[in-house]
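Presented below, as structure tokens, is a lone chain in the form predicted on its own.
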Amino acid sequence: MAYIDNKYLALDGFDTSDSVVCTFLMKTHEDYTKAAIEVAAESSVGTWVKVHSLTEDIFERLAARVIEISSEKNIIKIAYPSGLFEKASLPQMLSLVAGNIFGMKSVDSLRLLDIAFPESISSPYPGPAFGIEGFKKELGITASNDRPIIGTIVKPKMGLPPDKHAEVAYEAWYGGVDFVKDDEPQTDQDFCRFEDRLVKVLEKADLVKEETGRKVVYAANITAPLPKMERRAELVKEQGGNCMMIDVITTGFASLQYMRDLDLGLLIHAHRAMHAAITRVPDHGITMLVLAKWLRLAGVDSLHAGTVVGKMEGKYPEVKGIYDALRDPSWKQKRVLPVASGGLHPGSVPPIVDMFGYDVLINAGGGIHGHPKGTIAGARAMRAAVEAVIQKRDIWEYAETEDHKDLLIALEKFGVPKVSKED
């Protein structure tokens, strides 16, 4: 059966109970169907000519089907039987779903827009180990006092001294943050080596709790190649911390699901770095959607997300169901914790809370440490718009009547953002 064969088209009726269904976008400057057929053929048993060695039991077994088109939409379905995939292997289920159908001359775009697994191909995937309940109870976040887990970036995001690094965690904790983060590009350089860095915060997250009697998060940044990540993730967990982050997409989905088969005890932040060279374009690549599914699969605890207010892209339908995906109930997995992040401030809690309720890690970076009165009274800031937000109260009379100056002096620097749940 070469590309052309219509065998591979299955419009009137497949059973796909036991496939993994792709949504794609395709735009073609050739007959519609016949590059359709072409992508489900080229992405299973397919060649560009018909073969000897492809027999009708193989066929059968493992030919891709394209189930729906729509050349109005430029829609089309493809079912993939589970007999094509390695069990719990995402580079391997990337390479057959997203693999060179992305670079054939008959499609002119393709979008990976969704995706959809049977339990036979989801159920060996471990999924996170802690996910959002895990990540609260470590912060003693319970139902009796469930809210938004507040966050921040250490900034500048590189050029800081492991002390003066520690230092900023330390006042962004003692001012009422829950978790405080590396950024994605600060792993072990020169001018602020991971082993130092990693020492200094944990001791001030060790004071924190000392002073405050609160227990708090930090995410150290373990990127790199995978020995290394391994031995910095080892070290996290001699130093007596809880947290790893991983720059996923940079690192790669094999050494995520090797980090999280070594079952640490650690939670995973996934910093989504270079998602957007894959998302972005809107007729060609990979949604953030069917990343996220992947992450989750994979077993990561929190994931960035969107935010729709902040000065990242994404409008609020993309990103609520992406959102949706993480916290899926139906799902074997745990539901991984959404994070909010980027050009995020105190007046951005309550637009964000309003969409996206309180199972989500609002994270502000610059909109804390700018302060005008620096990053204690920008944490205190962020954590008084949560109680506004938790007490149902308008956060600019919450900050007037219940004199939360922090509060009040950041709405009046950032304002309160506006959304639009329509576009």
Contents of the next structure:
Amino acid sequence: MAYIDNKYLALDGFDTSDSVVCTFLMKTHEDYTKAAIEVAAESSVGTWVKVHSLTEDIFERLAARVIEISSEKNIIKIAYPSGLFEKASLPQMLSLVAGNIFGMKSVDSLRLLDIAFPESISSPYPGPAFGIEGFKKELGITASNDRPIIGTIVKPKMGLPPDKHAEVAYEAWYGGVDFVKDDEPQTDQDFCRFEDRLVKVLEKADLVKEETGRKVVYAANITAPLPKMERRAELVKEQGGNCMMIDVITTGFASLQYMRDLDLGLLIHAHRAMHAAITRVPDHGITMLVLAKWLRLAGVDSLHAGTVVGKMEGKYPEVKGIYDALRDPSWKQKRVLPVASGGLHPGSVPPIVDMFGYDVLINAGGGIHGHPKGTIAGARAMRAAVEAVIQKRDIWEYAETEDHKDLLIALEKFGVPKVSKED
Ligand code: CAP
Ligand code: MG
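Next up, the form predicted together with ligand CAP. The previous block was the form predicted on its own.
Now the complete complex, all chains and molecules, led by this one.
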């Protein structure tokens, strides 16, 4: 296509202080600079041919500019003047910087690697209502007794009736887990209606508090078309719940912003199911880093962010970058609690804490409910693993010295290697 106008190029400097700056990985069979111009034009004020109605004034105010081209690295940077964006609207922002350009014939592949916002764009977004500190406070965890939060997912993923679902939650909490969530596809099916499940699980949360004195969190999965989501969130509130879980990619950014703006005083736990359809292909799509930044602006309190050591893909540099963006203290918005989940078990606790510290929610589904002695033992093993890390002790040494049978069985079951002293 014949996009024209080198005026989209600003390679000799451009004031980006009031621009959203996007970094793209762009591969093309066309002239590299020309393709970069076409991406900038199509994602701001241009189209495939020059139109008479595009005045100089509009161009000066609103045209995106290519501020960096590195054809040998397949990297381009584009600055988008803030005037292009509606205040506090992620759907509009995504339609601009992550819209048509992915499908243009002039690029063979395009991946939005990173995004940086000027104050004028980011500050109208609410960010998390609770954040990391608020999430931990809900569980009675403060600076004086700081530690990672332990969570589980009720398993099997689908199928349990409400009373059995609640029983699994109770056993996990009783064994020492702080946080229990529904699985991502578990919403309001005939085998387990949402309201019935909610009431029964919250009764167990109250029972655990009576029996152990510990406050716990139940992330009820309210995922649904928006009116039902709103109704379910209100039910969580009415029933004394403290957290709603939303599958934020499948429900969409508009729904999430709406639910956050209700300001119900409930933790928002964000599951990212379907993200890998967008984030995984290395040359095309949008990175989880960019999704995480958008979700922090939107105001999730916790977000699945990868584990490096679990069953889902994601190498350390990329996953650490996501954790850093969620927990970056320089933002006006509160910090988001990253969630490590997927294929984890008690033996995963030391490497997760080594990589990411204590400001993390470590979720284990199969790693708890797959314990040979059942869910309570699995939860106790997870809790003991955290205790070993807090005491800076080797997990095997701790299990053996403390004669922690549940942890020993878990380490054997999940094949956790013993690290000999000289290692
Ligand atoms: C984990 C999980 C989570 C994934 C999500 C599952 O269960 O409940 O949804 O971890 O992946 O359904 O697989 P297990 P991510 O603990 O039994 O693996 O956190 O990467 O979004
Ligand atoms: Mg799941």
